[in-house]
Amino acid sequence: MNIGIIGLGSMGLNLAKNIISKKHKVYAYEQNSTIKKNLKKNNIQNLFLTKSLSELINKVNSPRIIMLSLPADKVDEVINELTNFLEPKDIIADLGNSLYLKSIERDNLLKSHKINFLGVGVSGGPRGAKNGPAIMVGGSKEAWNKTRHIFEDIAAKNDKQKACSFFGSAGSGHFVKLIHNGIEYALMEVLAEISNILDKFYNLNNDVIEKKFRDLLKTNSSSFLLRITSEIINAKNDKDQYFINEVDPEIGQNGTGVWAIKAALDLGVAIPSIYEAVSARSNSKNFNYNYDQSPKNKKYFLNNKDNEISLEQIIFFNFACSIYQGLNIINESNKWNFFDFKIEDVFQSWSAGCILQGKYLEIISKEFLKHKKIEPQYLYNLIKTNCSDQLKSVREFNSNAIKMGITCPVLSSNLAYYDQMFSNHKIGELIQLQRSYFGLHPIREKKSNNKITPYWTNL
């Protein structure tokens, strides 16, 4: 097939290199003189720059695939005036990161031209834009239909499935992508905190986290995020300097994280991990503001204490944490009347060629076949069957970064969210009879469902 490309910046470029090597031409529309000029200079084989949208709608054969690799506020713009161009049955396809809600408008604004539309997750980056993203794909049936094999020969693998699942009205395989972006929010955050506190509590250095790391990528707690984090902690300029001692730290994010937590306040789920790392990277431009210099904690070093934690499972507990409340907003919202979620299909799309990729999503995901439900009993049992020393060292680590003031939200707040389900305590029932009091707000029995009128509500 010939297949029309809209932009080609470092995930376009990538992508028409993995179509066009699955034996698809590509025909392509680029503004950029800079990606132009270097896209001339190097000639790859099967893509054909366009000069107008005119000419790469007269390029490609009808009924067309038009795919949009564009920053989220270009989409509309390049949508409009591909209006004037397009036939009824043509397919434009959003690659790009856009808003779930923003795909559901362009979606029935289509459908009055008679055009299809499809809104596309990818996650991978550029190297799995090339090599095989992740896809999760939201809109027209029909257009699905016509574009299956396409995506899926494009996609990751994992063994013979295919990191590329379909889930049905517009906007949801774009919610899918945003909550995917929420949780990478999440675990990177994690690892962050986890390599912050060996250093300043356990007075490791670059060289033993990175080992330790490496280590842990034979166990059920392997990641693609841990493994490019033993990668990138030792990394050196040509200088031989640390990269991690010279770059800024203020954190760039794009959205996504944000679309993420209103998504869960709508639907009213809690997800205290993703707020804490999207909250950081918020708070990042303040890092290190009038810091303390103290000295590392040499006695742990000396006494060689983190050999009493178990990194495998305070990686693994934290991982399940954040991945659990992603689902639960994905499961949460099919309660509108627009999505139909299938979490089979989620693990699916993740399994392969995305940044949540790993051991241990592999083991999440075999749990949720047996349990069948995203509810707490699904996290109490992936916990206790993976964390055998019933959470010692995730309380002990966290503990430890505590005492020493060293920053740890994420780790913090997974431990919070696990202790809030699975303790017992009268948070809930003094906070409703707070509101009681002051409020008037309605309270009931436990057991009968009866209503409470304790004495201060006679007024």
Contents of the next structure:
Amino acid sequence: MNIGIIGLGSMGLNLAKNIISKKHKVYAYEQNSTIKKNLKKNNIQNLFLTKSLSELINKVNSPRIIMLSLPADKVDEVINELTNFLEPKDIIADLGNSLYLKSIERDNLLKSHKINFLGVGVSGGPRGAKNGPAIMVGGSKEAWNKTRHIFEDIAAKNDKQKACSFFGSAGSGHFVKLIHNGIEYALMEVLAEISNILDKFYNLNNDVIEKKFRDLLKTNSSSFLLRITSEIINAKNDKDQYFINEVDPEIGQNGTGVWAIKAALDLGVAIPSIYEAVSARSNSKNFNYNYDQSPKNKKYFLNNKDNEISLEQIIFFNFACSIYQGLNIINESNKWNFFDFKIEDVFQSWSAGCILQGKYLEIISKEFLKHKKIEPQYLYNLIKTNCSDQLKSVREFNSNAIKMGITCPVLSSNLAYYDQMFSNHKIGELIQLQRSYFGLHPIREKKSNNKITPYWTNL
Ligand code: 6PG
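For comparison with the form predicted on its own, please write out the form predicted together with ligand 6PG.
Up next: the whole complex, starting with the chain shown before.
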């Protein structure tokens, strides 16, 4: 087949290479002159650069498949221009990190031109784009049927499945991608907090932390993020300095984490660890090491018999709680009439190629098949089966950090979230009574569900 791609930045170009490697031809359009110059220098077989959008449209056979790999703020402009050239039944697939609401809006616009639209979440960065990304698709069923073989061909695969799913209506693919990214922020922060505690409290140097993380790659907590973190922690520049001591700590973000939080707030879903991870990014411009109050005389060593903890269980617990929170948003979004997600399909699309991929996720996904529902019991069983020390390690690790003033907002919020659901307390009861006292809000008895009217409600 021949396919059109608009935008040959690092993602677009690598997707093009991937598509070409599957025996398709790509006609491409790119405005940036430096990118164009580089492409002309390194001639890529079966990649044909066109001079204008109209030339691109003329070259691609109809019904045309036009993929967009553009910065978020360029997508509308290009779609509007394309409507001048495309014909009914042609397909526009937006492969960028677009907001799902924009995808729904674009689908409506394109429907009025009888053009089919697909909103496609792609994970794995430029390397993944080239070698096999995870692909999350939503939009026109007709367009999906025509493009499915291409997406499945270029997607990452493991021995069981292809990391590519179609979720239904426009917006659904980008919705799953933004939840993926919210979770991604949380897992990245989990690993960053853990390595900081290993350094500041347990006095482990970069070599040892790298080795400990590498060893965990043989366990159920293994993941892509753990693998790259083990490498990064010990990587040095050409002056033999650790990058981690040199890099500016202000964390960037492209907005997908914030979108995940907004969706969760709208749906009334608790996602404390995703929120804390986004919040840490926003607060990173205020990180100030001059006021560090943590004790300077480090003396603890991990694996002293007295303070042995299981890093495998700590990582699994935190990853599982963060994944569960993200899945909860997806599950609850089914109450919006435009979504109808099957959680199995979400797991399939994250099963390889994406930033979340890992052995831990296979375990989380297998346990889901026993429950078939996103419900607290699922999380409870997951933790019970995989954290055999009844969270002793998690509690000790977190409290060591807190005692010493070592920051750990995501580790703390995961544990707080879990304890909130699975420990016995009277917090809801007391707050309901407070509300009743000052606001006369109606309250009910737990057992009978009958209305109760405490004496303070008689004015
Ligand atoms: C992925 C990534 C990818 C990218 C985002 C997040 O799944 O491949 O999520 O889409 O890294 O841009 O980046 P920020 O950290 O800038 O929000």
